[in-house]
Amino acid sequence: MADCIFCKIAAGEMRARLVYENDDVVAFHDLNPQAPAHILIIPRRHVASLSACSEEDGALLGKLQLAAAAIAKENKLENFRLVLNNGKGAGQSVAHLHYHLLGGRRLNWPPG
């Protein structure tokens, strides 16, 4: 999508700090952190949301999660949180599917 921020990043138009990527998923510091660690993974593919997703969509929704876990491992995140937003009632200020993952402090329950 043209007017996606995400999407550019993704396409390596606009600069941010990769952490992670293949072909189906990049992974870069939020830039507003949360949490010490404070990572989006996103696919490349532009996903309005989980919403929009399909059947056809389930092998990139494991991808995403296996490249959150893979993450947390390098960067020896033991304990983490995986968040994802639905649209703007939740909090979902970009409309690309994209994960938090949260580390590097103790998360408290309920989250908000």
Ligand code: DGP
Contents of the next structure:
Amino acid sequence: MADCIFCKIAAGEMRARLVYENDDVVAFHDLNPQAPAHILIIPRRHVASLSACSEEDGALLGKLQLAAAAIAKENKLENFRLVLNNGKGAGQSVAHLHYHLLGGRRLNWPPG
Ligand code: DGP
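For comparison with the form predicted on its own, would you give the structure of this protein in the form predicted in complex with 2'-deoxyguanosine-5'-monophosphate (DGP)?
So here's everything in the complex, that chain up top.
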């Protein structure tokens, strides 16, 4: 999608510190980290949000979560949290589906 920053990162048109990529998934360090490890995991294809997903996106959602587990393992993160903000009121500021992988510090519950 033309105006989407995460589409641009996925296409290599905008710089980011990539940590993982395959045909369907791209992961990179968050620009504004909230933990020592804060990695964003996105689908290469533009999907606006989890609410915008349908049955057809089931495999893609699984791939994103499996990528998160692989990245956590690679980075020796035994404890980590996967966060998905859906909608502005929940803190979604970029309208391209993404998981936040957070780790490297104690993560309190409940989240704010
Ligand atoms: P959310 O608020 O859930 O939509 O998360 C969006 C995250 O994306 C936020 O933590 C900051 C990060 N972010 C925004 N723009 C960029 C960018 O251009 N590069 C990188 N690496 N991260 C970005």
